[in-house]
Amino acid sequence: MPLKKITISSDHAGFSLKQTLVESAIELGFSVEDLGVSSDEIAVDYPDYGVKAVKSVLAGDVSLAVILCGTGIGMSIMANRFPEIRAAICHSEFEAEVARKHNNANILCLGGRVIGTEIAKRCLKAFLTTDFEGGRHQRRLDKINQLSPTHTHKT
């Protein structure tokens, strides 16, 4: 069975946590494409790196991605500009699990400056190993999708 592949990217503020999460995802049996940044020495603009992961999901290269910045807020705002993206900022394992189960989130957003390493690893595991439940949750996602004038999403 081939490895499931994810992409991960961060700005400088999420770099250190990103490095840890790459290792954690590999330990969970995932292949990881790291889309940058490659250090925390130079400040960069988070949209430039987050959009790389968004594009990998939109292109169908991966079904799930992880993006990090200082708080996760900027990355989640940027990612949710795209109609087919459901990016969830999570601070707990429970939020990450429910983001997948109930919201079919396809991008996990984390803040390198606001979440501890162990909690982030548990969030990652919950996000990557939980499936969407469908049912009543699909009905709710369909209603959200209808709010967009450029509705093209297929969940």
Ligand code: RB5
Second form
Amino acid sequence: MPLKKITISSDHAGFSLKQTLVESAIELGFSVEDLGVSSDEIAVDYPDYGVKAVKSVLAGDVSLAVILCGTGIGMSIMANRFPEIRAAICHSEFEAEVARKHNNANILCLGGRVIGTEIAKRCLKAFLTTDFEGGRHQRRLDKINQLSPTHTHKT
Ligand code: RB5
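Mind sharing the form predicted together with D-ribose? What's above is the form predicted alone.
Whole complex next, starting from this chain.
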């Protein structure tokens, strides 16, 4: 059976954790395409690298991807502009598990400056090995999909 493939990318602030998670994903039995950045020596703009992983999901090359920046916030803001993307910033194994089970998240966002390595590895494992539960959770995702991006919500 072929290995399940994921993609991963980061900016300079997520680089070190990305390198660790590439190894972890391989140990978990995944094939990993690393879309950069290739060092943390030069500051780069996180959308430039995050969008590479987003595009790999949109193109159907992979069903799950991981993107990292300093906090995970910039990457998640960028990724969630695309209607087909459900990007979840996680700081715990529980969040990563529920992001898959309930939200059918297809991109895991992590912050290299805010999360410890061992917790990040647990998040990765939970994210890559948990399935979406569907049912009522699909109904809720359908409601999100029906929201018009041009609609102005007033409080
Ligand atoms: C880079 O300094 C930092 O702003 C970036 O990695 C990220 O945290 C943005 O959300």
